[in-house]
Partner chain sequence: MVNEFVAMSVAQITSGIKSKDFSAREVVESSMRAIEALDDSIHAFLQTTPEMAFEAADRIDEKVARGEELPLLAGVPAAFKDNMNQLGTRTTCGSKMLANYESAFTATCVSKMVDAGVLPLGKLNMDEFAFGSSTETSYFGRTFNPWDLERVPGGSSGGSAAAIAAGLATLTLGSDTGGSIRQPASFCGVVGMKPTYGVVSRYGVVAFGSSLDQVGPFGKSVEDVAYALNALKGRDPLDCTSQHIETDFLANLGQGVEGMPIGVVPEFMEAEGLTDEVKSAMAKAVEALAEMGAEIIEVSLPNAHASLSAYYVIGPCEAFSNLSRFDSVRYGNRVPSTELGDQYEKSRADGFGSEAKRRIMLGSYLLSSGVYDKYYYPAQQIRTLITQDYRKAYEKVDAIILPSSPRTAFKFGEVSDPMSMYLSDIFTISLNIAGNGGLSQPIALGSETGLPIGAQIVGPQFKDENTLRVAAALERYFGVSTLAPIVQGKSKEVRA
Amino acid sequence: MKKLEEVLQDWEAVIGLEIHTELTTLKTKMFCSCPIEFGAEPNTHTCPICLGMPGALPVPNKAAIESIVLAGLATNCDIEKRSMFYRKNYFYPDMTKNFQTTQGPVAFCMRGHLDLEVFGAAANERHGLGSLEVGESSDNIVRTEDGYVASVGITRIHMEEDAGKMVHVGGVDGRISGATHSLIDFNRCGVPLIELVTEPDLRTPAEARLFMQKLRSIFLAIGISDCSMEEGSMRCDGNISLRKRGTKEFGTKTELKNMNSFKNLHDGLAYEICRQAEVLESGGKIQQETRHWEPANKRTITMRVKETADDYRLFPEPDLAPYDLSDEFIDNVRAKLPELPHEKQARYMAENGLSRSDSALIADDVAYARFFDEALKVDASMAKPVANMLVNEVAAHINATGASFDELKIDPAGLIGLCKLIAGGTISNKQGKQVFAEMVVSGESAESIVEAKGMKQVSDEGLIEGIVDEIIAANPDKVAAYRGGKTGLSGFFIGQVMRQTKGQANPKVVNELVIRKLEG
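Show me the one chain in the form predicted alone?
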């Protein structure tokens, strides 16, 4: 099988995503009062409504409607004032009533878009980028200095209820193949779920990954979901087809399931693109079907032949009246819209001088952005050092320990205190790392830790100069060798000074004095 970059020389991938997100920050389900709780004992959060018992009537969750409108506003969608729910019929055992309540042709949110900044290795997947000048556009992209910006259309965001969870026992990797029996947990039935459908504007697996990452950061920022891909509260299906470069007609698409991480999303799409190219180049035809991504085997396999819209037999839900959203309702939701991640990133770059990478890392994480904004209120002049600490020391500590951000025993003022000690030369960068490691565990201030451990740097130039003079006078042979061209010996003298001062001399001052004396 050819590699992705080889395939994309001759074939253009056409990718559209369907991203399902549970509204996990709500207290109750979409049409009943059953609580939403991940990991609860199976089948303990059910009732006649979410189980579809005869005579049980659904009552819509107003907070869920507010959440989907908020999602639409955050993704530049038009909010449709009038829409309705439909019954989508299907016969899988994870929905006891044999239909799913979902929206029809007109959803709450229609015709949106998101712009993706694609640069670095991700930009290299886009064929033909090198032929564009900066500022030049082609298809849905505009060339930038280190990549491009892609505009990705959003067809709709509609509301539906989630289905139950099937657990296959005795099979391989939790799949039905080879299972001895299956269990069903209906706790998830009726959980409010929004589905975002993109236009077929994505052309590379990297763009698909970046789109989902951006959408996740937006949904976390507006607080509608925990967006946990591991727990299934955010899931993605990809529709992929290929067409020869230079042609406009769409090829036959396949739908790819089980992409429950950003890496799986990228790798699954990349494999499917290469697989389709191999089939087409060998004279075969692509079958419209649903395929399953197997991360362990790094391949896709057939799940089922794809259903068509007719198979679902959609018809208006008779137990729910159409919705008429007022301007007042929409405006009230709009007032709750917070500053979005890309807006924060732009602010951090323009007002605080942060790099694009640092500002993106902070802005895309709600906890990091909240901490950084609080630090700016304490002392905005320390924005860069604090940002550097966040994306390096704080991130490394969290990744290594698995602690949540809230578990760190350090606040914005404390981190600024540490940054000021480093910036002022009181302690070195290396000592700063040591102090930080103790601060997050003990909760003590940087000043008290430095004082208790005697870590205060010596920056008195006169004192250090005297020590440098003594060491140079004691090693005339090495001085001569240095002046004879062995300049690497400067490290010897610097090391001797640091040893004599027990590591407390300011390295910058030591380095400058040693070089000046040796050159003189």
Given for the second form:
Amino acid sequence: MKKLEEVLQDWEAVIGLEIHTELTTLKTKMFCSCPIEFGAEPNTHTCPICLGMPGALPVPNKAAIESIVLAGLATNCDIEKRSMFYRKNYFYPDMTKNFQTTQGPVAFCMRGHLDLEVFGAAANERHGLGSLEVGESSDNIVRTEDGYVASVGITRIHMEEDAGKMVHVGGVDGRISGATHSLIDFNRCGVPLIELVTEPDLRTPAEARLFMQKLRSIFLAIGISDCSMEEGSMRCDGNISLRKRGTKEFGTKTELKNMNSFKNLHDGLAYEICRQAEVLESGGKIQQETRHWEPANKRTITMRVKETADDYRLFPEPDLAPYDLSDEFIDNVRAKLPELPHEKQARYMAENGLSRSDSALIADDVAYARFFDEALKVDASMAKPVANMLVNEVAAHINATGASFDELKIDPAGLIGLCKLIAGGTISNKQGKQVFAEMVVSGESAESIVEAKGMKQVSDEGLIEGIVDEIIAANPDKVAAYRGGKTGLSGFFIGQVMRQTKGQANPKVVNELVIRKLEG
Amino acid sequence: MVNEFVAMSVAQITSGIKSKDFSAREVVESSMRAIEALDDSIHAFLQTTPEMAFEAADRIDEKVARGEELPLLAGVPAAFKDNMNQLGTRTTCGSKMLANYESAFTATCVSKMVDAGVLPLGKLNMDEFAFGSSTETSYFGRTFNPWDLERVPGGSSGGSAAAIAAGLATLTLGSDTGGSIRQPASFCGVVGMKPTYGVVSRYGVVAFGSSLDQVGPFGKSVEDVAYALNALKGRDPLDCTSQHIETDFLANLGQGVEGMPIGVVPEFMEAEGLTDEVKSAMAKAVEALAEMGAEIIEVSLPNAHASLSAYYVIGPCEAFSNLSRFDSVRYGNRVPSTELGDQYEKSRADGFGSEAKRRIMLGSYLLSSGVYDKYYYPAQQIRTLITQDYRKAYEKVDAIILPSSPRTAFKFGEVSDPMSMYLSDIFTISLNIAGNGGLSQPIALGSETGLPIGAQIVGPQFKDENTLRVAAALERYFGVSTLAPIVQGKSKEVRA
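Provide the structure of the form predicted in complex with the partner chain, given the form predicted alone shown above.
So here's everything in the complex, that chain up top.
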């Protein structure tokens, strides 16, 4: 199969996403007061309503409506004041009523968009970028210095209820084919979901991945979900079709499922684009179907072929009155809208001089951003060193230990204390890393660790000079070799000095003195 | 008489219990004897719940003994249509599909009645899932009209109406989607009321047409029905279509109709199939109202003729979806199969009767893509027009009087094709479409058939007190007995 870059020379990929997000931060389900809890004992969070027992009626959860309006406001959507719930009728055992309560043509949120900043390697997948001048636009993108900005349309965000979870037993890998029977856990039945549908505005797997990342960081910032792709509280399906470059008509699309990580989203889409190109180039036709991404085998396989369009017999849900959201309600929700990640990022760059990548890393993660904002309140002048610590030491520690941010025994004032010790030359950068490693585990202050370990950096030139002189005097052959051209030997002298001072000598001072003496 | 409380009103029973003339336990004993004696002939009950009734009676009697205040309906024997969930009972909806279905919770209307002190006697027969106007489609056999055992009691709440006419209960509850309270009330010569949509909670009542269904009471008199409505009314947090209702429905029953503008609808009096005896009885009722001082005004409901069409689009669509849950997976009739789709099909084919299947198929077709726009959408537009017709009419009048049914009770099997059966609801259906409340009350025995004829009083939305006020005046004027002759006749046999 051809490589993605090669395929995208001849073909334009048209990608739209459908993203389901469970509103996991709500306390109760969409239409009843059963608690929402991931991983609870099966069928313990159920009642006549979510079990669809005869005679039960739905009562909408107001907090869920607030969440979806918040999501709409955060993604530049128009909030439709008047919308309704509909019934989507189909038979499946995980659906207790055999209809799903969802929304019709008018959803709570319509016509939104997100702007994606695509730069670095991610920008390379976009075809024809090289022919654009900075500031020049083409289709939905504008060229920037190191990439481009793509505006991605959001068709709608609607509210619906989740189905139960089926576990197929007796087959391979829990697959339904070959299973002898199925178990159903209705705890998830009736959990509120929002489904965001994008316009077919995405052109590369990298853009799809960035869109998903950006959306996830927004949803985390507004606190409507834990957005766990692994646990399935945020799920993404892709619709992909190809068309020859220069043509306008959409090709036949396939729907791709099981892309439960950012990497899988990218790789699954990339594979599917290449597969479709191969089929088309060998004279074949794309079958409209749902495909399943297999990360282990790095391929997509047919899941379900749709010969006819499903007829869900959608009609207005008569048990729920149409919604008439008041301006007051919408304003109250708007007032709860926090500063969004891209706004934070812009602020960190403009006000605190952070680089684009550092500011993005911090702004996109709720815990990092909260910590950083608190640090700014303590001492804004330390913004850059604190940011450095966050994206390097803190991130490395979290990656290595798997600890969550909240488990770190370090607060903004403490980290600023450490940064000040380094900035003031009391300890070296290297010592700073050691002190940090202590701090996050013990919770001691940087000052007391430095004190206790006698780690204070020695910058006294006179003291260091004496040691340098001693070492030069003790190694005349090496001095001669250095002066004969083996300048790499300076490292030996520096190392000796550091060893003698137990690493506490200021490396900058040592370096200068050693070179000066050897050259002299 | 088997049941010495048969002739008593709600007020007489509650005051008799309060003043210790008799105990609630005696009321249950007497009611159970009556059911035993008569219900073999009537078949109003699908199950009786004597233990629950005695338990409730003991609670009342203890309160009396302790001199505590009694609830509104203390000691009143009552029974519920079998589409109303009640813990400790089966709720079958008259269907094989739910023949063994045990309620998982109690419907709000049932718990409100029980909280108000009624003695729950049991569950009442009905057309399968409330699809029908004769109670002939019940999987558990038909109910017989106490006035003539060869005739239907009407439907779908046939058991609820027949139980009142036969003196088996003082109050019963029914549900009305297109006339299912008012038409059987008319056929059995009792008072039956469908309040405005939203007055009574639907929570726990197995849904037929969610936007059309409304729960209401049956009784021997307008006052009894008003008592029940006072207990039933009001906002239920579990039904978001229910409304806050502050009205005391007993308050203005004695006010009369002097000076009250009351509407008649000339085009309805020309309706196809309207029999002469009903027509003349209606004319007398209108005369009576005029004689009592009401101002009779002709009003027009120009779109009401389309009610039946709109109803047979909206009703089946909602029913199709509401009945989808009966799939044999967790409960209900199951014909096992190794293949899921096959099990669905077989279980539903075996569990539903032919009228239920007809409506499910109709709804499934009407909602399918391409068809939806042609039927469902226009039906909703018609619904709006009919609602506007009523609203406009009520700018001129405080209530409207209509026939309840074109004719008196028909014989079993007499109306066999579905279309003719559907036509028996022509006078009641427009109210469900518009959401307004209405009541059927007996005004005469037919000059030809000798069977009860009902008049329907219809009020503006959430003005159900108007309806009751007019009905109470007519009741005083005509003084029609609501107990079928069988009550007397049969009781003699039992004593002998």
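Residue numbers count along the first chain shown, from 1. Just so it is clear, the structure is predicted and the values come from calculations on it, not from any experiment. For clarity, a rigid core is taken as the largest C-alpha set superposing within 1.5 Å between two forms.
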property: C-alpha of S182 off by 2 Å or more between the two forms on rigid core; result: yes
property: Rigid-core frame, C-alpha of L8, shift of 2 angstroms or more between the two forms; result: no
